[in-house]
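Listed next as structure tokens is one chain, alone, in the form predicted alone.
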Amino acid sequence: MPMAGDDIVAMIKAAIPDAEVELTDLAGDNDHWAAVVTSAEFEGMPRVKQHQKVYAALGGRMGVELHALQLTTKCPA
């Protein structure tokens, strides 16, 4: 079962409260998403750790309920 975009955003924001999340449904099927997550918490953190933090926010749903997530992380300008 696909994961709703609102649920993905809510889970990321629950784990990273200052996060701004831009979510795009890549295939129109609620199953292939692209996310741009911006947070001051990423400051000084290697990109791999930034991505791990976002994936951790999804609580193990990646690869199960959430089939694909193209992820971009960045710090606020």
The other form holds:
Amino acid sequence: MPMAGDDIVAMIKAAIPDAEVELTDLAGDNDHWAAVVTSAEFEGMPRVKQHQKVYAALGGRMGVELHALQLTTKCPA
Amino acid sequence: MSNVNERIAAMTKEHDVVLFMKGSKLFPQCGFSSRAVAILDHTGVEFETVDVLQDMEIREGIKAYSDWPTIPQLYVDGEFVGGSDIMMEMFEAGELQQMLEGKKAATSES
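Could I see the form predicted together with its partner chain next, after the form predicted alone?
What follows is the entire complex, opening with the chain shown before.
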């Protein structure tokens, strides 16, 4: 079952409170998402760790219910 | 270390650049894997691919090995680098090319 966009944003924000999440439905099917996550917590973290932090926020649903999430992480400018 | 971890470690040590993916270089079975292959092709480096769809043990084991929930996964010199999004970011920043500099170039088959 696909994951609703609102749920994705809510879960990320619950785990990373200062995160700004920009979510795009890539295919218009509610199942292929692109997310740009901006948080000060990413400062000084290797990319792999930044992405792992977002995956952790999604509590194991990434790769299962959430099939496709194209992820970009950023620090605030 | 469990058996599957040893198998994965051996694969990542045997080749400098290894991509665990869905499908093969010529027939990627998922958009993200296809993108990862395209990025590596652009760098011109020689790389090995492992089709996780052919091996259930690797398919599940690789996720625990790297603490990463999705496939594809790129390993360089035995180290986990990231999935297709990280590969794209690094490629655009020129970091991936830098990392792969000095690796063997792919032999042209055409």
